[in-house]
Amino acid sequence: MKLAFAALLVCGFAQAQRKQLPEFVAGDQCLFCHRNDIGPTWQKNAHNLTVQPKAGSADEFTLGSRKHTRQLRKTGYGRFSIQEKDGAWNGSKFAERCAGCHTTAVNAETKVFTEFAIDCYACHGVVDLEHTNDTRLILLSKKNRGGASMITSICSSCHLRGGESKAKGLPYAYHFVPGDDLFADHAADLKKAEDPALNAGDRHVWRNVRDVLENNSETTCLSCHQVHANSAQKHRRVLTSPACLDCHYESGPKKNVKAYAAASVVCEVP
């Protein structure tokens, strides 16, 4: 079964919608082999910090980072309560809104997650253990980049804020596994790319997704961002294009970036 799945990843999208999530190798097992190349920086990686355990506590966690954080409390396997602004604890909101992008492998029927924060599976999918002998068997490897549409599906599963699952109406897709076609279930009106109410960061994501899906662009998030290195260094070397003007000025140094405030109804960020 693992080999069959790997073959689908090499050839193209796997099945559109899954009735249940597949078994997968957890990130701790990945780091056993990748402890020297990925391990030293992963603890500080933004994907690994979408949910952070509080020091000295087994049941308390922090959601988000930088300017916007919320407090979480473990209420059972794969479940968090989230603290509201008035200090009350909400037992369902995290599962209904946050889990799809801040945790790994959410069962859309029970809304229970498998791992808090973003694990290797969230980007690489089901990993065939034979990939140590043939790296074509793992998605996003140098020998299996997956193509622009597939990369866009993976990144959009969290970063394209504003769509919803056709199957469940949740703000995250139903049992999406990297290698699947996200948009078979995740409804996203790409006209939103021109919404004047969008902040510059979200508009940039929507326009890029639209360019890939509708205009066959080969430019993806990975063209500019190095996920493992937690770096956008490649972004600084990209030639100027119309997409740059979402954040940068048409003339002058690129280091001069337009000021904007991130906003999200789902994330309750004003």
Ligand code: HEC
Contents of the next structure:
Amino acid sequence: MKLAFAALLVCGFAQAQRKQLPEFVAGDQCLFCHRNDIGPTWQKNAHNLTVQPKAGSADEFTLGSRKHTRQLRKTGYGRFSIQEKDGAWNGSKFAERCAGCHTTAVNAETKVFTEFAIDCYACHGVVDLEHTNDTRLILLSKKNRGGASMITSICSSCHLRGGESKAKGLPYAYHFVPGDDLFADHAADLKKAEDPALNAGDRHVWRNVRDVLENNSETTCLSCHQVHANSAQKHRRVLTSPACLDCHYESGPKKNVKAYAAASVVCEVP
Ligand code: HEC
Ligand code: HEC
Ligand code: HEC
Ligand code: HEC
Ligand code: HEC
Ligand code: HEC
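Could you present the same protein in the form predicted together with the named molecule, rather than the form predicted on its own shown above?
What follows is the whole complex; the chain from before opens it.
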């Protein structure tokens, strides 16, 4: 066991591309044990709320947890249709264009998802239940936070809006499992980091991914963000770099922040 773990650390990434999705432990099982440490904040976390069942309805859901929302209707196991702006229901768009980033474990052949919204698996990967004795066995634990490119692969599997699966042509990652190298199949033109049309929300993501992949930067999403605490407080302590200017001015106090709207063509958010 020790040897296998060491080998994984040395090679970095576990595997390039998977034909099939692995089995994984679902979030409600994780939360049975983690109800006190993770449970309370998870109820309010945007990842958990990105698809929510509508009160009093068995087959209607809301997509989007913050400013912009869309309506979804369950059409079968792991399938939703999405309501267009004119009120009509589109039966294929959600599976083809959205599912990979707003639901968990999408089968690239059938485009059926396993869990609605974003489950623990999407970031922690396939969890060995032996982690209760040795937390090095679980990705993103205090003893196994992962290296810069590993973290970047995980968060980019959804946040690099505008990337594409080379094998499947989908606008979302194909059979990516945390621990794998996302960019083995995911094509992203990192020059987009300099695209002046990008809003600061997307731009700082593209810029950070480019800096990790091309410039060996050790600053990652997790240098600034805490997922469970839902906080970006840590970012104040990161060394000043050009990336700060996506949101701050070159001179003057840092409490001045540039306003931006997180508009996105990928998400059809105006
Ligand atoms: C499986 C897809 C997926 C993965 C993986 C993922 N995210 Fe997200 N993230 C989302 C989606 C979708 C939203 C927006 C949810 C909404 O508002 O509907 C989001 C929202 C966020 C937000 C905004 C939260 C808020 O309340 O303002 C932050 C910050 C964030 N993610 C950081 C991360 C980081 C850091 C990682 C890597 C550790 C990560 N995400 C991994 C899909 C993902
Ligand atoms: C969007 C990515 C993401 C999802 C989804 C996610 N986690 Fe995490 N988790 C992280 C990251 C990143 C850390 C490292 C600390 C942090 O950022 O909060 C972490 C840390 C933890 C920790 C250790 C706490 C600590 O202080 O380091 C536990 C326990 C945990 N997660 C459990 C869960 C459970 C249970 C679920 C599902 C209900 C889940 N996580 C879903 C990204 C995620
Ligand atoms: C049988 C109970 C149990 C289940 C089920 C379980 N965990 Fe844990 N988990 C623990 C215990 C015990 C620890 C070690 C003590 C601690 O740090 O909380 C732990 C530790 C962790 C850590 C590392 C915390 C740290 O200190 O760095 C993470 C991350 C985590 N679990 C995530 C998950 C996820 C994700 C799942 C579901 C796939 C899951 N756990 C399922 C009991 C459980
Ligand atoms: C240098 C620090 C830093 C780095 C690196 C960083 N972020 Fe951020 N990010 C921030 C700050 C600060 C905010 C604004 C937080 C706020 O408004 O409270 C933010 C906002 C966000 C938002 C919300 C955008 C919106 O308004 O809807 C998301 C999502 C996000 N970051 C994801 C990521 C991901 C994914 C990565 C890694 C690829 C990343 N960030 C890297 C500092 C950083
Ligand atoms: C994605 C946007 C974003 C990026 C990138 C960003 N910041 Fe911020 N920053 C904010 C927002 C929003 C606030 C106010 C809310 C907060 O504190 O989280 C802020 C507040 C701050 C503050 C506290 C100012 C005060 O007096 O209250 C400091 C210091 C700071 N940022 C430093 C940095 C540094 C250094 C970088 C680059 C490493 C950076 N920021 C990158 C959005 C950003
Ligand atoms: C590549 C992954 C990806 C794909 C594909 C994707 N989304 Fe998103 N979506 C995200 C992320 C990441 C966020 C959060 C971004 C942020 O806050 O910066 C988000 C946020 C959203 C939001 C909330 C925006 C807000 O401001 O509250 C809506 C609504 C949304 N997406 C709808 C869709 C729809 C509809 C589709 C399909 C047509 C889709 N998304 C496809 C990753 C994706």
